[in-house]
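As structure tokens, one chain now follows by itself in the form predicted alone.
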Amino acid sequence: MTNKTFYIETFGCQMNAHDSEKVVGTLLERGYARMETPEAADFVLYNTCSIRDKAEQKVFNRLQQFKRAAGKGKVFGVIGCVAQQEGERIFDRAPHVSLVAGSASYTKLPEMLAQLEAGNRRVTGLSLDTEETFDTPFTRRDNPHRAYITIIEGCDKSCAYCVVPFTRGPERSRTGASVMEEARRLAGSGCTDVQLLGQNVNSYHDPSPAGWDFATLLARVGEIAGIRRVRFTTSHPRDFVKEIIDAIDANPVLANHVHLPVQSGSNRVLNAMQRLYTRSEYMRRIEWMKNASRPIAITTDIIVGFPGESEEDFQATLALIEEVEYDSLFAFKYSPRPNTAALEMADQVPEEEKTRRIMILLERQRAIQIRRNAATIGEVREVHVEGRNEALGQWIGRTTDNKTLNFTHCGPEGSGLTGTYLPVRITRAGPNSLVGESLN
């Protein structure tokens, strides 16, 4: 690489988005300049997701698009989950790729960059044998008001459909002291909204002598001066304890929103998925939230068409979403993934049947969201202003229970409201967002 310019595209979850912030910070610290398009950059990076086949294929489609550019001095890198999953096979599939590195190797990114700069065209970082979490002082945060903090990486569960244990490695928690230090540093810079991240965020256990569990860490971060909202994702039902709800109840700084993936409403399917809980155990956690003194928004993930899922199993899932009344959900058709137990399971559900089921599920959930959101009309919510939609003449804000609220505001236009907190009265509601008027 002669001119040190780079472009990065990120696929997947918040963990990947935050990993990209860390990668960008490391590149900038090393003297690279960030470009807005891959065409303008000498070093093109794809931070990948392998949770579903569609996300994986997007990456290889991108690489194919730029294949000819490799002979014009461009260097390509594939990082993240697909890199860890496919390893050096990526060099065979896309010979113009020069860097393949999983997330557990990001702490060694400066050394890998040095190899690339020296002309090495097959650089890898694929070891999962580490106790480290990827924590770097060079994180580049483009949003000065909201920030991610990774508190735990990897996963020790063995869900039959999931590649995360193979792509992210075993669970590794940061010390509570290092998390608190990062949160205080963010608050000192003007950041008011932080989100604690982990593949199983509530499996967190402080490895230092303090020995904090997740509920304790959550409560402590919520006490930091300057922090107005604390969010977290993603939780595993097996490790979700009532103390988490007690912490949310005790401090309004802790956002009243919980994302708790259920995946299926059928005990038979949950057992086949190796989810480690039953429907009734999951519903006990829902009951904790429903009985909290603060209203808590609940969202979830659901997989449709897992191998062997019968119509009866699917109906059990529909019954569960009606019982819980989720504020929103993410639904996915089961996608076979490498290295997973489900890959070898018999009785695969036909693709057309998966499509039929997911359409029914989404339509049922849409009706729930229309009903629940309509019930908020007339209420006043505090929103954290995220920006402005000039085309609609509205500001975009987010409530503490993680709902998007677009609103009008009598005052000067421009970006001056971004990052502030305002009371907004809800005047209209749709299935996916709310509309209102600022009271200021």
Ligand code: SAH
Second form
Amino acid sequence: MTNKTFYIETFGCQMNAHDSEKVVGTLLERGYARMETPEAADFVLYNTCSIRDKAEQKVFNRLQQFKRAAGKGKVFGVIGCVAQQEGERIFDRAPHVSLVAGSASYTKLPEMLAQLEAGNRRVTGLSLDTEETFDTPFTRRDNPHRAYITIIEGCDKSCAYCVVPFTRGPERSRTGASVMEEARRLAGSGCTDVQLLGQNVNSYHDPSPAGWDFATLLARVGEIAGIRRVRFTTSHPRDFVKEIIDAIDANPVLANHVHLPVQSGSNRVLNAMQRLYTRSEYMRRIEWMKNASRPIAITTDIIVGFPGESEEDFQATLALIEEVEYDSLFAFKYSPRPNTAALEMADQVPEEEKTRRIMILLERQRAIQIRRNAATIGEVREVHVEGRNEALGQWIGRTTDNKTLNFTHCGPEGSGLTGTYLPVRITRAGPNSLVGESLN
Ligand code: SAH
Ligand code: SF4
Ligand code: F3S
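Switch from the form predicted alone to the form predicted in complex with ligand SAH and print that structure.
Next comes the full complex, this chain leading.
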């Protein structure tokens, strides 16, 4: 490295997006300047995802493109979930990589950077046996109005298809006091919308003597002056308790949206997946939400083609989405992953069959969303304004139930709406977004 310049590209989930904000802050603090392209930077970092095979391949494609740039002063780093999963094998697959580090080692980032600066070309951070969480005062957030706050890292579940327990290590919760301090600091700087993050936020347990559970933490964050919306992701149905819905019910600052991944509607498949709940236990949680005094939007994740999934199992999943009527969902074709229990399972479903099932599922869900969104035409919703789409001449807003509501606005404050909250009347609805007019 001749210049302290860096470029970072991030793949994967919100946890990774937020880790990158912390890594960027740490680099800036150390005197590095951020570049917009990998060509312009001396230090190129990829924060990687390995949840499905396709995600994992992306980083190796990127590294391949830049093979020849190495040796001309460019240094490459692979961090995140592929780094933790593949470890030192990455140095063999891509010899121009000089840093391989998983998320549980980011507290040691300053030491690892010092080694790179000293010319070490094989620096690793792969230990998972840390008790620490990666809280840093240097986090550089991309958005001044909406912020992620990590509350728990890692995962102690062992879903048969999932790499996360191997790539992010055991669960570690932050203290309630440090979460509150960060949320207050954000509110003080004008941020009004926060999202509490973890692979399983419901198993949050404050390690300090206060011993808060997740519902308590959620309620407390919702009481901070200046915070207008609090979201959280992701919930595991097994640990999702009624107190969470009671907290949402009691305070409208807690957003009307719960993402509760079901994965399958078949008890046989749920059992094989080691999800630790039955369909009827999951549906009890849906009932709590449907019985709340405010309507709560419900979204989910579904995997099709898990080993052994029969046509009957798949039909059970279709019946479940019709019964719940999700506001939206993410559907994935099962992807066999290293280290996981499902990798060795018999009856792997053929790729064409997975494709057929996911197409049917998405088509059914699309019809549900068209129907549900159309029913909201004429209603007024408060949006948090996220920006402007110049091409369409519209502002982009988000409702408390996490829907995109694009709207026109002809007030005097035409240019500076981003970050404000406005009432908008819904005039049109598509499957994935709503269109409206502001009432001001
Ligand atoms: N902690 C979160 C999951 C994060 S991964 C939770 O428990 O909900 C996000 C989603 O990716 C999962 O909900 C699952 O639907 C999907 N997923 C995980 N592993 C997968 C695999 N091997 N193949 C296909 N989809 C997978
Ligand atoms: Fe993966 Fe299951 Fe943990 Fe979610 S709860 S991260 S799906 S092991
Ligand atoms: Fe991917 Fe790691 Fe997130 S595997 S989904 S980046 S936890």
